[in-house]
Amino acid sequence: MLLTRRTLMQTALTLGAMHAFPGLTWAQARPLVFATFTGSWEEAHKAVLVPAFRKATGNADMVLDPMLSVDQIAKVNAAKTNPPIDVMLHDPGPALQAIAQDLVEPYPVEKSAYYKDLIPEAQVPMGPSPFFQVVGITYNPETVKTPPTSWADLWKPEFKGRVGITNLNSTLGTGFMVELAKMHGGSESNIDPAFKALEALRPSLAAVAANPGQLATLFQQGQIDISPGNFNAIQILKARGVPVEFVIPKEGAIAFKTTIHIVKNSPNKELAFKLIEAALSPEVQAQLMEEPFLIVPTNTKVAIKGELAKTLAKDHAEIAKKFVFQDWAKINEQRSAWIERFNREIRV
C-alpha cells in the first residue's frame, strides 16, 4: 500500500476520532471524502466549496480526493458496503452508470434549502447539478480572422491541416460527435452520419487529442487553429496569454450537467448532504462564477454577470435557449461501440 502524506493525515484524523469516541467504527470515524475532478475543478473546490462547507459545519473534517469519474466508480464498486468515498462528482454518462449500478443515494430533496431554486435541467433527484460545462468552438484569433459561427466551419478549406478534435473517451468528444450526427440527420441513437462527416474532415485534421487537456496543449504549441472546446479550459488558456477565443455556434452550445451524489452506504451521509447543499447555495455558485473559475451557476438566485454574461448567456432564460442538453441515457447504450469504432477508423 502506498502511504502518501494525505493518507497519513487522514489516518491520523480517523484514529483521533476513534480514540475520542470508542463506540465509533473505522468507517464511521473517518473524515468526509469528496471525490472531485482534477485540475481546475480541484482548484475551484479547494478555494471556494471546501471553505464554505467547513464554515457551515463548524470546521468538520474532510478530504478532497481528485480523480476521474471512472476511478470513482471503480473504487466505490470495489467496496460497496464500506465505500472509501462519500461524495462523487460526475459528468452525465458516468452519473447514469453510477445510478444504474446502485452506487448512490437519492438526494433528500425535501430537506434541501436550494434544490427548488435550481433550473429544471439541474433538478436531478439522484444527485443535483450544481455546475454546467459548456462546449462551443475554440479558435486562434491571430490566424482565424473571421470568427466561426457554425460547427460546419471546421470543414472550410482554409483550415485544412489545422483542425483539432478529441477522441470519444472524453465527454467533449462524444458530445461533439452527437451534435455532428444531428446536423446530418442522425441522433443520439444514430451516429453513422457523424462518422461519415468525420471521414470528410480527415484531410483537415491536424490531431486527435486524447483528452481536452491535450487539446489545450495543441493550441499552446500552435499546432491547431480551430476545434470544439470547453469554455472553462479556454479561460485558463487565455489567462496564460495563449491567443484563443470561444464562440457559441449557431446550432447551440453543448451543455453537460455535472452532478454531485451521496454515495450509498456512506458513513457520513449528513456531512455529504451539507457539502452538496453548500455547492447548491447561491453564495458558493456566485463565487465560482467569478474569475478565474468562471463556472456556470445553476441556482436561479444567482445573477449571471461578467465574462459568462458577455460570452455565454445574460440570464438563465437565455441559457435554456442557447444550451443543448443531450440524451446521455441513449448515448450510453452505444457509447462503448462508438469508442471502438472511432479508435479503429479515425486516424490522422
Given for the second form:
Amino acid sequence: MLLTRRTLMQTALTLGAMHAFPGLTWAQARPLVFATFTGSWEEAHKAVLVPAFRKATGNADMVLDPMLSVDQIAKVNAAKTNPPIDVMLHDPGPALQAIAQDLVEPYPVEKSAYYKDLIPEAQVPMGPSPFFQVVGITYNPETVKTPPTSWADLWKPEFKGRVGITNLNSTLGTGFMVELAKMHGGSESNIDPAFKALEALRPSLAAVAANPGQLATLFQQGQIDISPGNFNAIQILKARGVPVEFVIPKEGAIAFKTTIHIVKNSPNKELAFKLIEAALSPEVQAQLMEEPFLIVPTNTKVAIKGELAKTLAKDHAEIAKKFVFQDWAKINEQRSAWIERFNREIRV
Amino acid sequence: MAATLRNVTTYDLKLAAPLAAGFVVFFVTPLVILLALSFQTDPQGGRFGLTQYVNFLGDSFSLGVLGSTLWLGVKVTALTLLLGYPVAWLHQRSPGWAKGLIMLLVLLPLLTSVVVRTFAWVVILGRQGIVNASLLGLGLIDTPLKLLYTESGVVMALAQVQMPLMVLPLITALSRIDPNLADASSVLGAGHWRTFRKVILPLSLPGIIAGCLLTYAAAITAFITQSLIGGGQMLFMPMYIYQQASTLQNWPFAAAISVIFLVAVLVVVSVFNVLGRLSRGYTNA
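Please show me the structure of the same protein in the form predicted in complex with its partner chain, now that we have looked at it in the form predicted on its own.
To see the whole picture, the full complex is given below, headed by that same chain.
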C-alpha cells in the first residue's frame, strides 16, 4: 500500500472519529443489553447474575438497563429491526403483550440445560421464568397486634382509614382485584364482585397508591397499617428498620411469573441465551434465594432454605399448593376496561 | 462601493437556520407524528378517523378529568399569586442585604429537584407529619387530619413547588416601577392602600400575568407532584395520558388526549395573552 498524505489523513480521521464516537464501532458488535427492573431486582442482578454471566462467557461485554416492562416494550417497538435491548424482563401482563406484538423469540428449549428442571409454571416456551413475585398481606406489627390471616381481614372495622391498595396501573393492583373477584365468586372474566367488594372497602381506605413503590412510602410514613404487598419489597423496608411484616393469607399468595425473553432481531442472540441460562441455573438461583435478596427460585434443583422456607414455603410442592397463578391472557382482554372503571368508581 | 454596503436594518435569516432546523427536527416533527397518531382509529394501526376524539369529547368522565386539571391550575395560580405578591413586595421595599437574602430564599428551591421537594411535602402532610403532630400536640385535634392524598394537599404542594416561577417575574415588574410614583401618589393625598390599588397593582400587571402564565402551565403538567401528593385515586391529565400510553399501550387515545390537553392549554395561554395586551393599554393610559 502506498502511503500517501491522503490515506494517512483518512486513517487518522477515522481513528479519531471512532474514538470520539464509540457508538460507531458498536454498530457491528455492541454489548449485550439486559433490561431489568429498577430497585431491588436491579441490585440483585448486578450482584449475582451479572458476575455469573461474565464467568460463563469469558467476560463478555454487557450492560444493565433498568426500566419498567411497559417502557421496554415501547423501546423495542420503536426500533423493531434493530432493537436497543437484547434481553427483556416482564411481568405476566406485559409478557403477553410483547409476545402478541411479535417482539420476542421462542426460547431454544432443546439447547437449554436447565429448562426441564424448572417447576411446570416456570416452563414458558416464549421465555422461561427465572423467578416469581409473591403477593400477600403486609402489615405494621406495632399497630396490628393479631397478624391477619385472610384477605377478608382488610375489611375489619378496626382497620377503618388504615388500609392501602394500589390502582390498577400495576400488576400488583390488578392481581389483587382478580383475587378479590375469586373470593366473592367471580373470576378473571367476571370482575364485578371485586368492584362490589372494593366499594365496601372504600371507607377503610387511607390511600390508593399510584404504584407499588408508593406503598412502601406509606408504611414508612405511618399513613397505612395494612395492604396487599410484594414479599421482596417488604424485605427492603425491613432491612431499613421499618416495622412491617408479611403473611400469606389462607386463600393463598398471588404469584406473578416474571419471564425473561430474547428480543427478536437481537444481534446478540447467543449471549442473550447464555444470560438467560445463567439466570435459570441452580447456582445463581440459590445465591439469589439468600439474604438480602430472598428471591423465590423456580429451579427445582434448588432446595428452599432460610427465611424463604420460614415465611413462604418449605419446598416446591408447597409452592404449588400455596401460590395462586392467575390467567393473564384472560386478564389482558379486559384490563383496559377495568382500569377505566376503577378510574371512575374508586374515588376516595 | 455604495452598492455593496450591507443594510444593517435587515437580518440575515441564515443565522437562524440551525435553531430552525432544531425546532423542525425535535419539536415540529414529533408534534406532527403525535397529531397523525391521534387520528388512528385503532391501537394496532389501520384506518384513520375521529374515533379517539369522539371517545374523549363524548365522555363526561374524560371531560371531568380535563376540567379538574384546568381548575387545579387556577387554584394553584391564585394561591401562588396571593402568597408570592407580598414576597415580591417585601423584596422591593427591603434594603440591599435583605434583597439578596430574599432572592436566595426564592431561588433556593429551584436548586433542589422537584421530586425531593415533593417528598418533603409527603413528610409534612402525612399522618405523623409536622402539621398533624403539632396539631395533636397542641390538643387541637384528636385524630390526625387527612391532608395527604387530598386535592388541597396537591394545591398546597404545587403552590410551594412553583412559587419561584411567580415571584421572579413579580420582582422584575415591581423593580421597574419608579418609586417616585408612589411618593407622588401620597403627596396627592392617597393612602397606602389607595396607592397600591391605583398605582402599584396596575403597573405590576405585566409581571402578574407572566407569573400566572408560568405557574399555571407548570402546575397543570406537574406529573410528579400530582401523583405523589394526590395518590392513585386522583386523576389529572398527565397521569391519564401516562396510563393510556404506558400501561394500556393505547397510543392513539393517549395522543388524542395529549392534543386536546395541548389545545386547552393554548386557549388558556391566549386568554392570558389578551389580558396582557389589555393591561399594557391600561398601564400606558
